[in-house]
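Here you get one chain, nothing else, as structure tokens; it is the form predicted alone.
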Amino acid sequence: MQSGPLSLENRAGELQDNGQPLLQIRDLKVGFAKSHGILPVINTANLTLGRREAIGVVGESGSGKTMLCRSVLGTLDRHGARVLGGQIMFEAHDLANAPESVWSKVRGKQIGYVPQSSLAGLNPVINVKTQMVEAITAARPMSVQDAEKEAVELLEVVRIPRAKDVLREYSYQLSGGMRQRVMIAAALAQKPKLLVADEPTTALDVTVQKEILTLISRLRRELGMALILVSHDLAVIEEVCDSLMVMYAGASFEAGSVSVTVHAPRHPYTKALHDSRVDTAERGKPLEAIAGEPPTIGSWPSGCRFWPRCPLGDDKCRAGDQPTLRHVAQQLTACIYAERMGDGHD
């Protein structure tokens, strides 16, 4: 398309880089209310993403990584939790408890959303038509036809081929990754300048998974968009993001370049999810796994909270709070004998 809503020359004056980060997360606490208290659900969190920049979060299920999104997209108290403490800076400003009219300007419009599920995100009753006609018109105010021509360039976008056909049809007409394509193009209708993708090709088989994956690189490229990508298997995060966060039990846990993290990580838990990858598996020999399981939401020990699991743990573990973040060689690691993983697996 020469023109249109997601030609590169109508962005190019809208991501200019300042120098600043897009979006900052400063020591993120999020919690359920519960009658007995605070379930806390994510402590200490912290993520730092450049404008263009691809990030991946990736750690088992429970580490707070869809709690991280609903955090990004303000849209915690539609599932009962809410901000404890910490700072969500996108653009500078912080977002951390903004009440829903400064949320109902950003979400969607400036950060937009890919769920989990495609089958969820889409209504059954309603054609893709609507829905997307809605997406577009949100913050934009346009003729009927003319949002009508832009939902169809947008299909186009994410290549979904006879997209005028695909407008009259419903979502369970579609298949799964058809529909995570209309899912993909609904977010990208107020041009965001940052894409927070969760997981997005849960429930896909592998050739849709590749597909999928592949769109989201090329679209985040070609549009200048930066993208906070959740998922739990990091082959997918180093084929591609940028940098890394690892976390675990509601902390991070270490954080830096795909190619030094996942290649020398300074964090056994990282080398664990690492050596436990099916990918690189040598034929013949046994995979490996983590030992234990994490542990419950809100239950954590004290001192690490890796060290029931982690073969370096010892008493100096166990003791005080959770580490923070702090620099060794290339990244930010929250293991206190970082030193010791030297500059490889070996």
Given for the second form:
Amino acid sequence: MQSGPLSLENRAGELQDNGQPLLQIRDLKVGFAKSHGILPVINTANLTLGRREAIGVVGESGSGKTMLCRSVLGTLDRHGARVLGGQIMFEAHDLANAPESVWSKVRGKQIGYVPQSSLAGLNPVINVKTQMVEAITAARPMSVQDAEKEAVELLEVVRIPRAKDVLREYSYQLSGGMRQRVMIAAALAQKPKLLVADEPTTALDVTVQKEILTLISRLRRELGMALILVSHDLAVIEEVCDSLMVMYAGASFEAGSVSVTVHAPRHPYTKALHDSRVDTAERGKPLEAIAGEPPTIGSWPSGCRFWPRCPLGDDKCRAGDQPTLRHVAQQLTACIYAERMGDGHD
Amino acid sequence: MPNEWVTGMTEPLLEARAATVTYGYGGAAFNAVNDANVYVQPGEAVGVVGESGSGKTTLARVLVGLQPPTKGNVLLEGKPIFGATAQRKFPRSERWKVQMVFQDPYSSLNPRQRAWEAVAEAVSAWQGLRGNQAKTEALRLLRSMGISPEQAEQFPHRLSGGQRQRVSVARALAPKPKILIADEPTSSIDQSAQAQLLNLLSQLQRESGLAILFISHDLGLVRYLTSRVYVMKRGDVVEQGDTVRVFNKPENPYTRLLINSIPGHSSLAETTLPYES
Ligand SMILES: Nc1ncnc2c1ncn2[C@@H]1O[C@H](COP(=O)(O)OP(=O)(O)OP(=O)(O)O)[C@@H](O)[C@H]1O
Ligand SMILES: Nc1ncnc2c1ncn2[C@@H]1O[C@H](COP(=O)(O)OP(=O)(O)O)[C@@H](O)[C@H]1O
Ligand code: SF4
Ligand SMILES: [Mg+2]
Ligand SMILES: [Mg+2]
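What I would like now is the form predicted in complex with the partner chain, since the data block earlier showed the form predicted alone; can you produce it?
What follows is the whole complex; the chain from before opens it.
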């Protein structure tokens, strides 16, 4: 696998570390443009990602994880949303309000994407070959024969057996795991510096999930790629990622290394997510589910958005605005009472 | 094994006896479920695990009476549910005892029905209540599933995935069943919504004596909720037994694979991909 289109030699020079983070999202605000005005969906998100680093993004359904991915892909406008403030620094360029002419040089080329619903990502009426050739020639014009050869190599990179046969198949003929491999292969076609994978295994069996996660982590190491992995499963993120950003109601709540964030969090929401896990729960003991539901967009509570569900919340939390991120111990946290949280819960 | 209950145990509430479901014809025929012996005792929480395509949903459909097995029998409280072969239909007078919650809460709820209406419809059908009485009972069931009266007024698309799944459970509880078959009920919802649902299911089982057949591809979930488990692979039950035993001392290599696949149970670095030479 070290020869093919993705060989490390091909990328020499591209991966030089200039000490700058690859991606830095600062105080990002995103909103939907509705007839009655702007509906904020992200306010505010922060994320720093080094070269070759893997960061996990967790949060309950509706917290804005997919919209964050779309911000990094420059596809917000396709979903009726736009950046309202903040920066998306990628390779030291601010893409926050970049025009499509700039995004089209970045999207699918320097940043690859595996979308949340991969069934939707693959077009059912054209075969795998057409789709792979499109992904490959998007940035590098070449003959169809060459592109086909590269498509086979890419499918082999993602460990698809009988790659030549699979090229002739349609997505509905593929199993969930195979479909996901094809999506990853297409995302790798331009040797991206960053892969954004939005819940790449949520719809898959545990056994297939294990294969896809193994594949993603290996490719990342072999290709020197950075990774944003969205998941609602902390166990998945612990397996794959170096760092973690926790999102709730459109805001970054906590960030830090995976191990500290999971085992010694400085935000009650992170702790609550961890406590609700079933994989580490004792049989027969009730799970410590988080009471209630996360707020829907347009009805975020004032003050800290988590206070209606927070065991530590008090009047001070209800007043004012959503607390901003600050450093406490090794963590970035948006809780005003972070200091009260001990040095780990297990 | 299938008859071990005869010698001492109480009669199973629901049982598939040597059940086979064959799909396709001629050379293409295959058994989606192959000679399965599966039973659930009254009040018991039993798991079925296996990968996609292993036959879990087909087995569930047979047990809930949605389709007859090609061969074998399904017994509810000792009586075959499909009657004489000519009239292979689960009689309505018995059907209320076995209820099912489906994998996908989007497609199982009518998008044009408010949450309480979906439940009230089942309440009318099974408890014969009408109008306000049906609504009151629907709201009570919904509240027991953590759905407030305000949320009960919503249409499904306005509810979260976890809420929709809890509405489905409330509706399944309308006939006051003896057993609930839950087919991957948490696979489309996030971890904290999953915790809420699992708590409610285990509470129903412990406090109301409802038997539960919990189907999942995730042995981690089954471990938490059930006391006995069947492992299915390509239509066959390849292992069964006490959940803790199966989890700690799996006998079948396939069970071991399922356990090692649970995130955190074996390192990715040591995982070999199936197609690697
Ligand atoms: N076009 C739209 N108009 C209004 N609200 C929208 C629109 N698209 C998405 N939303 C809302 O924006 C919020 C964030 O959505 P997003 O898809 O980013 O969540 P998520 O964290 O990815 O959730 P999940 O875990 O379910 O994938 C949700 O409340 C969603 O309902
Ligand atoms: N109505 C049907 N006709 C033909 N094949 C079917 C039908 N329903 C299911 N199957 C096949 O039977 C096998 C078992 O399916 P299923 O019971 O849905 O498995 P699981 O729920 O474990 O994923 C699969 O190979 C599936 O494609
Ligand atoms: S600021 Fe207050 S309500 Fe918010 S997480 Fe911290 S303690 Fe809880
Ligand atoms: Mg999403
Ligand atoms: Mg199924």
